[in-house]
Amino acid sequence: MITVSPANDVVGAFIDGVQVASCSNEELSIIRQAYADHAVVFFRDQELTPDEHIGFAKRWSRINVNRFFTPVETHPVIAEVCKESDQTQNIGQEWHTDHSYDQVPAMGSMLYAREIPPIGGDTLFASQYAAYEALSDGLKKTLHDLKAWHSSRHAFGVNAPMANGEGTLFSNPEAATQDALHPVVIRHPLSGRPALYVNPDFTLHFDGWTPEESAPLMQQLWGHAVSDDFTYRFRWDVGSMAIWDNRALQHRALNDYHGHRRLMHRITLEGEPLEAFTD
């Protein structure tokens, strides 16, 4: 029997008694719900091939192949998430919501986990809707009427720091020429509730402000977006496999596992245009 148990009082939630490789539609719309309900949902000891994965994330939704990451060779809409064993830096150790450069930003991802280090490796989520209910209400007005900038270039770019060096992480910097203007605050397409939507790793400035003016407040919410009473840390096995809401959460990688090789596989699932969240 399928069961959702909540991670803690914010965000996320596990998943027991179903194999998302054959769950049938009731089970899929519990599921679904889960997702909404807590924007991230956990499961473990899964058996998916990719074929199955694949199968699995087009009831959800198309699939967005990600230009930057090396694709699995026998099925390249699922994206290689690896760091190997001599490999210093990772994908994701920073706080980020997943193509917020995109004009129309992904809807989630899945992540599978194939080889996972003996320790270390957990990924940080943060859920945005907290974030924003602890905001002041003088606070939350002015951001009401503000849009930000995201851009992919500084990221995955020909400039980008991991373009170069450990380059085998990302591929494609030359296709690194997205900007996307969003508002500071949307109304999330599913709850209908308000969620901040800017990261550190992809929001470069308010609209019409320098980026020397929006530094102190965008620095201030980046760092008030992922506070500890915001956040749960996931632990993987083999087997694991992530389900999270982009518009609804950040995330974060982290980078403390180095002389291990750490093998995921994800996909990215299409979404829709934002809109602003108005009281």
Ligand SMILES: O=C(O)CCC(=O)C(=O)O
Contents of the next structure:
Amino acid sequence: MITVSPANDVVGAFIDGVQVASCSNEELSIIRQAYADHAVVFFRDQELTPDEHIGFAKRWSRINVNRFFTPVETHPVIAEVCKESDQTQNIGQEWHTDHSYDQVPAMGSMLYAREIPPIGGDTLFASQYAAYEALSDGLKKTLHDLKAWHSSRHAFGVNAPMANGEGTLFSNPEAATQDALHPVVIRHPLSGRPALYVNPDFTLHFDGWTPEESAPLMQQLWGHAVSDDFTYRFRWDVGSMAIWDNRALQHRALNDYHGHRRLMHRITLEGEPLEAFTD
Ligand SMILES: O=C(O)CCC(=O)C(=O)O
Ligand SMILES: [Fe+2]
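Show the other one: the form predicted together with the named molecule, since we just had the form predicted alone.
Starting with the chain above, the whole complex follows.
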């Protein structure tokens, strides 16, 4: 029988008793409800071929093909999130929200573990509902009126260190040319709840403020948003899967397993434009 158990009090839930590749519509609606309630859901021991991964993703939404990640050769709608044993950088080592650099950011990501180092390689998730809630009423009010610019240029563009260094991590730097404007506090499309929406990887500065003027408050928010109190740390096994909601959390992949290979398959789910939360 399918069960849902919260990972901790703020973010994440484990879902047991189901194989996502063959789940019923009723089980899928339980999974989707848990995703809406907990922002990220974790599964263990999933047997999932690339075709089944794609089939499951399509039951959620259209697939958004990430233009910077290396595609799986046989199934190019799946992105390969891989660190080879001789590489030193990994994907997602800074706190971030996937695709916040798009004007219509991805709803979520489905990450499936194929090869895991013997130790390390955990992923951290931070609730941006909890981060917002913990702010003072005064700062909350100020942030309701602000928007911020997000970009992929500095992370994936032609001058980005990662684009030029280790060739296999990212591709298509010439596609990193657009910026996107989003509210700093969004009304979450599923829950209607306010969530903080700035992240240190892709957010540049507040709209109408210079980068210099933005930096002190932006850095304070970035630090606050990922306080331990708002996070859960997930340990992967081969066959584990996580499905997270980019509008409700930030995440970060620890890079603490040098000398070992880690291989994940990711499908990114299409999202919708974000609206401001205004009391
Ligand atoms: O490898 C991971 O644990 C997560 C990497 C990442 O940030 C992503 O796939 O979006
Ligand atoms: Fe990510």
